[in-house]
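Taking the form predicted alone, here's one chain by itself in structure tokens.
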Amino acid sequence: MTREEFTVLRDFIYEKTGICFTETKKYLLESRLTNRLNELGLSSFEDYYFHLKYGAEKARAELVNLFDVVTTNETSFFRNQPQLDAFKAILQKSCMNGSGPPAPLRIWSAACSTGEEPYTLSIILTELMESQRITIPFTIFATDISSKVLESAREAVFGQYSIRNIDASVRGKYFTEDNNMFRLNDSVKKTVKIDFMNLIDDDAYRMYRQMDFIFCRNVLIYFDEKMKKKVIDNMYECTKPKGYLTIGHAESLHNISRAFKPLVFPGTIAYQKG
């Protein structure tokens, strides 16, 4: 991949996804796109760029593949326990100790990857309701830009690596083991609505208004400052007053937005809309 090819492809990817490949990531982009060139029978990255830019129907189809290869999809069940403990603490305080029937909850897992995060949130809620002997209507929305990982999320069959942090009792309750793979029970699957979404598409956010909780973990690290601000501003509009935003444990809203109030929990920070 020449520097010129890298530049035009980097800019094209940024325009379509908001993902920013810096000069130091040139080798990574080259590695990820090489298979696409081979699959399409193209001889250069310049040809691939022109295919994306001017290929009409074929280009629109290839965008799906491009989104799949440029995204990173590292995830697992019950990932970053302190953040999940904060989620449970907020639920117990705001939803389970009040008077009268609790209001329905709307939760959004933005960049859900293969589904471990939204399904984890559903299991946490179900377990909490059982322990408190209370029923809270809830819907979890799960979105991602990669069609490939969304297919996996809908199938909801996971390997040992994905479930390594799940207690044996919980695993036995919500999964069926088959040949060292673990199929999630339908009782959990039906609580999660899975759909495609591109986080740089302003219009798409209209589908996800009035959220009590938004999880957007380990996504901002792939955006530049301009795109981070754009995404967080949109998520602010999607959050209910007094609703909560959770970002990656290594991410921060410092210099991006002061609209959310940081709340300190053991080992983590959650953000609340004022």
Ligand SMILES: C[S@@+](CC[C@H](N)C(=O)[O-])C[C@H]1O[C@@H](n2cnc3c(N)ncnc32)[C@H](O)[C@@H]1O
Given for the second form:
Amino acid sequence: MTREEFTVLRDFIYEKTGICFTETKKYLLESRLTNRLNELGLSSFEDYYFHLKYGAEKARAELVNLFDVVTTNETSFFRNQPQLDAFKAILQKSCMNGSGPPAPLRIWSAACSTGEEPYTLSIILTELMESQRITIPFTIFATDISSKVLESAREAVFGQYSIRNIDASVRGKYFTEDNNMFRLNDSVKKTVKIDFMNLIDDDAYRMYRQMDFIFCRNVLIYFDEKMKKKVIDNMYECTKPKGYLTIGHAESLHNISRAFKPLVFPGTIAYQKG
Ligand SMILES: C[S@@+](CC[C@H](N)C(=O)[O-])C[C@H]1O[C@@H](n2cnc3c(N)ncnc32)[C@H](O)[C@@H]1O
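Output the form predicted in complex with this ligand next; the form predicted alone has already been displayed.
To see the whole picture, the full complex is given below, headed by that same chain.
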């Protein structure tokens, strides 16, 4: 990949996804796109760029593949326990305090990858309701830009690595083991609505208003400051008054937004809309 090819492809990817490939990631981008060139029978990255930019109908189809290869989809069940404990603590305090019938909850896992995050939230909520003998209607919206991971999330069959942090009793209750793979029960699957959503698309946020909780974890790291601000401003609009935002444990809203109020929980911070 020449420097010029890198520059035009990097800018194109940024414009379409918000993901920044810095100079140091040139080889990473090259290796990720090489398969696409081979599949399409193209002989240079410049041809690939022209295919994406001016290929009409075919280019639109190729964008789906591009989104799959430029994204990093690392995730697992019960990722970052302190954040999940904070989620539980908030739920107990705000919805399970016995003051009247609880209102239906709306929860959004934005950038859900293969589904482990939204399914974890559903299991936590289900377990909590069971222990408190209470029913709260809830919907979990799960979105991502990569169609490949969304397909996998819909299938909901997971490997050992993905489920390694789940307690054996919870695993036995919600999964069926088959050939060392773990199929999630329909009772959990049906609580999660899975859809494509590109976080750089301002109009797409209209579908995700009035959220009680937004989990937007481990995706801001791929964006620059301008893109982070845009995403967080949109998330603010999508959160109910007094609703909560959780970002990745290594991410911060410093210099990004002062609109959310940081609340300290053991080992983590949750952000609340004032
Ligand atoms: C590292 S995974 C995080 C998964 C999960 N939130 C977690 O923390 O375990 C990052 C996800 O962000 C998605 N992503 C990247 N850019 C995006 C965009 N512009 N819109 C929506 N999703 C995006 C990727 O496809 C990927 O699945």
